Structures are given as structure tokens and as C-alpha cells.
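First, one chain by itself: the form predicted on its own, in C-alpha cells.
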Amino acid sequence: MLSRNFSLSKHNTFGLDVMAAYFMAITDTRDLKKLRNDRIFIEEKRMILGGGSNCLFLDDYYEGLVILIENKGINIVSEDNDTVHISAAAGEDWTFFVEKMVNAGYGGVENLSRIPGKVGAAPMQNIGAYGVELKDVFYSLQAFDLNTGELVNFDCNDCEFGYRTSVFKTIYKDRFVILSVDFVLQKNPLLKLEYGAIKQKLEDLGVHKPNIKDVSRAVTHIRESKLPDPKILGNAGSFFKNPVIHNLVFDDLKKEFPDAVGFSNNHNTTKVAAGWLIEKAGWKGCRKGDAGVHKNQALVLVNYGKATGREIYSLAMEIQQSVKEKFGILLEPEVNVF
């Protein structure tokens, strides 16, 4: 049903009190073809929402149509001795998707744990964390084409991943509903422990012979003890991107800051901790307001409680300048601004 003046608090992370001219909750592609033929949705501009974890509405009132999307399901489609292939449906809440794969034993996703938002938003973010990325376990995806009411699919190759970033994101923005996403995990997974504290925290849990679910508790752990839980305080989780810059770039940086943090991407290019460079900075823990910077993880900004968008926004943008004028080093924000 199209609603008029719908609130948008439940539905942002940052916790902020938007208000929707219309909104529409999506449960199947009947709901999508019958929502192109209303005038509301012809005439209005949009945008598609999905758990709202990536987000930061600048205004208090979004002059157009959200459309919420809320379609269920996880199936087998089909698997052999290695494989899994899996399909989940877009509506279907990332965590809950990882932490069902874990449970069965499929690989592949483990270091993707406690990563907010929904299934649908996976591929259109291309997350990742810990050293896997979403086009790691992508095998295909299906989406409505709100220009022409049709459903599409998309291999990886369609899809354009990049950091951070896919078609979704840059020239099919609002234009693609994805409905339903289709992974290939691993029955005898190789795990990924190099990456960031994952071999430190299994230590610390006295794990020596980890398995997939000893590297899901991991990864939570580490991220509940840097990460506030967004019910709690409001946040959209990192705010900005880990910028690439060339190796010879960092290599000055290092000279400068030997405890700069980066990561070798082997194409002569690193990424930086993000995080680093805005603690460096002098941003952590810092506050604005209600506009603030956690002080457990500098790439979060935080909503104490009655922040907006606006302010929030202001903030990040002081932090750009000031990282800029610091390293030269501009950084991009990940959360999507509307």
C-alpha cells in the first residue's frame, strides 16, 4: 500500500527523523509492476531503501517517493560435492543470511559478519570486510527494471564491481530494483585470516584450529568492540572510504608517520586505514553537537540523539578538509547522501 508522510526513523541507521512524501513496502515483483502504473510513481522522483544502514538523509523531509524492499527467502538452488549455489531474496537481512550460511557450514561469507543492512544492498555496495568483498561469493543477481517493468539478471561481470562501488551506485542508480541475489559458497573453505585482527582475536578466544563459525565469532567480536550498535547510538557504520593511493605515495607518508596503517593492494597501489588518517587528524572522539565521531573507531560518525542530517554531513565534510590539508589525501564518502 502507498503511504503519504510516512516516518523514516526505524529506517535509517543515523536514527534521524525523516519524514517520506510516499512510501511503499515491497514484498514481490506484483507490487512493483502494479507501483509503475500509479501516477505517485511516475511523476515523483524516488529512491530504493533497503535496510537503511548506508544512508544520511540531509533534510528532514524527503520530497519523493522510498521504496522500502521486504521480499523473503533462502534457498538451495543447487550444490555438489565442493559447492553450494544459494539464492537469497534482496529483503532478507544480511546478518541473519550469514550467520544461517555459518550454521550450515558454508563458506565464504564468515568475515562478512555483523555487517548491517540487507541482502539486496550486498551487491549494490559490493561490501566487504576482513579481505573478502561481496564479488568474491557473487555468482548472479535479479533486479526489476523500473524503466521498462522487466526483470533482468546480471553475472558479475554486468555488475562492474569495484571498491565500494557497482553499476547500482553509479549509472543504474535508482533505476534497478534488486530482488533476489545468488551466491556460491564452499562446503571445505579456505579461511581468510590475514586481514586486519581476525589470527589476534581467535588467539585471544583460545582457538587454534579454527573453523568457519570460530571466524564469524571473531570477526563479531572485533567489530562489536569498535562498532556501536546503531539501535543503541545512531550510525551508518564506516562513513568514509579507505582511499588508494600509489605505493611510492605511502612510502613518504610512512617516512612522515611511521605508524601509518595501509594495506598492499599488489597493483603498485595501498589502501590507507581511513580510520588512521582521521584519528591522526585529531577527530576521534570528537563531538559537534549532537554530531560526533565515535571514540572507539574514528571512520564512524555517531548521532547522539537529536543531530541532523545537515550537521552530520557538516562534520564529515571538516573532517575531508582537514584530512586533506593534513596528507593531502582526499577522502570519499561510502554512506550515500540524499
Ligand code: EPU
Second form
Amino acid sequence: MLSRNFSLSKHNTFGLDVMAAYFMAITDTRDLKKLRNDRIFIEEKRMILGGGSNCLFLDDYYEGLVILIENKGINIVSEDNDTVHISAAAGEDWTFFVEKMVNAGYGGVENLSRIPGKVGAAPMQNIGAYGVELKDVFYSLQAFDLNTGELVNFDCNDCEFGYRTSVFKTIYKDRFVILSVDFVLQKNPLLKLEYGAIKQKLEDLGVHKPNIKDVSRAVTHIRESKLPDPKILGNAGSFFKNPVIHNLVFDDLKKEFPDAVGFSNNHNTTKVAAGWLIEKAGWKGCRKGDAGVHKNQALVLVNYGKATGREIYSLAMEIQQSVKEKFGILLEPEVNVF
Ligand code: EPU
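The form predicted in complex with the named molecule is what I need now, so please give it after the form predicted on its own.
Next comes the full complex, and the chain you just saw is listed first.
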């Protein structure tokens, strides 16, 4: 049912008190087909919302239509001795999905434990953490084309996955509603433990021969120690992407700041830790009104209670400016701003 003046405060992890002029929760393709013929759909601007864990609303009123994806279902499509092909509905909670896979012994998504959001939003920005990205376990997805009303299948190449991006964030922004995502997971998984903190955490937990449950537990511990829980403190994870710069530029940065943190990205480029840049520019733990920079992870902006989207955004822009002045590096937001 299409609602008017619908509160989105429970549908954005910054916990902003935002109202949508029009709102509709979708559970299947029929809902979308019907909605396409509605006057509101035709006349109003629109946005597609998953878990609201990567978005920042600037104003307290969204003058348009918000389409929320709420379909459910996680099924095995096929399996053999080594792999299992799983299909998950876009409206499933990502953490619920990961836990289900980990408990079933299907490996591949354990490093992506506890990322807030829905399954459908995962390919949108190619979510990633602790050395794994969604594209590593992705098989295909099914999406509804709002322009034509048709169902379209996308494979890995079609999605053009990049660092926190895909075609759904660029050329096809707001055009496709992702309905389900198919994954290929492993029954005898090779664990990915290269990301330093995981090995350390497993040691701390006294685990010497880890399995996927142990890795999931280690990742959960690391996340809990660094990243604020949006249910307690509003936030959208990393606010900016880690900037990718030429190795020579990074070498110069290292000369001036020997403690600069960067990870080799490919032959020519380095991904610099934006958290380090922001901390070094003096922002870690800063607070302006109810908008702030998290005390344990400078890449995360938080809402202490009554911050507005504009206050958080203006803090982000101040940080961007100050990092640019100090290091000559431009930070690009990772969150979607509406
Ligand atoms: N660092 C600092 N100060 C800080 C924060 C970080 O100096 O305040 C330095 C530390 O040296 C640390 C390094 O930066 O070792 C990297 O920090 P961290 O491991 O926390 O990862 P990140 O690069 O800040 C990225 C993702 C996170 C993901 C983690 C773990 C992006 C934009 N962010 O953060 O993803 O959980 O790696 O893999 O790529 C998200 O996308 O919302 C998100 C939380």
C-alpha cells in the first residue's frame, strides 16, 4: 500500500528524523508492476531503499517516493560436492543471511559478518570487509527494470563491480530494483585470514585451527570493538572511501609522514587509509553539536542523537576540506546523499 508522509527514522541507520512524502514497501514483482502504473510513480522523483545503512538524508522531508524492498526467502538452487549455489531475496537482512550460511557450513561470506544492511544492497556498492568483497562470492542477480517493467538478469561482468561501486550506483542509479542475489559458496572453504587483525583476533580467542564460524566470530569481535552499533549510535559505517593514489604520491606522503597507512592496490596505486588521514588531520573524536567523528574509527561519522542530515554533511565537508589542505588528497563520500 502506498502511504503518505511516512517516517523513515527506523529506515536509516543514522537515525535521522526524516519523513517521505510517499512510501511503498514491496514484497514481489506484482507490487512493482502495479506501482509503475501509479500517478505518484510517474510524477514524483523516487529512491530505492534497502536497510538504509549507507544513506544520508540532508533534509527532514524527502519530496518523493521511497520504495522499500521487503521480499524474503533464502534457497539452495543447486549443489555438488564442493559448492552450493544459493539464491537470497533482496529484502533479507544481510547479517541474518551470513549467519545462516556460516551455520550451514557454507564458506565465502564469513569475513562479511555483521555488515548492516539488506542482501539487495550488497551488490549495489560491492560491500567489502577484512579482505573479501561481495564480488568474490557473487554469481548473478535478478532485477526489475523500472523503465520497462521487465525482469533482467545480471552476471558478474554486467555489474561492473569496483571498490564500493557497481552499475547500480552509476549508470543505472535508481533504474533497477534488485530482487534477489545468487551466490556461489564453498563446502570446503579456503579461509581468508590475510587481513592482519583477523589472525591476531583468532590468536586472542585461543583458536589455532579456525573454521568459518571462528572467522565469523573474530570479525564480529573486531567490528564490535571499532565500529559503533547503529542501534545504539547512529552511523552509516565508513563515511568516505579510502582514496586510491599513485604510488609516487604515496611515497611523497610517506616521506613527510612516515606513519602514513596505505595498502598496495595494484602495480601503480596505493589505497590510503582515510581513517588515518582524518585522524592525522585532528578530527578523531571531534563533536559538533550532535554530529561527530567516532572515537575509535575516524572514518565513521556518528549522530549522537538529534543531529540533522545537513549537520552531518557539513561536518563531512569540513573534514574533506581539511584533509585536502593538509595532504592534497580528496576524500570521496562512500554514503549516498539524498
Ligand atoms: N586508521 C587510523 N585511524 C582511524 C581509523 C583507521 O589510523 O581512526 C588506520 C589504521 O592504521 C588501520 C587502517 O587505517 O589499520 C585501516 O583501518 P580499518 O581496518 O578499520 O579499515 P578501513 O580501511 O578504515 C575499510 C572499509 C570498512 C571495513 C574495513 C575492514 C572502506 C571505506 N571501509 O575500512 O568498511 O569494515 O576496511 O575491512 O573501504 C564500510 O564500508 O562502511 C566499512 C565499515
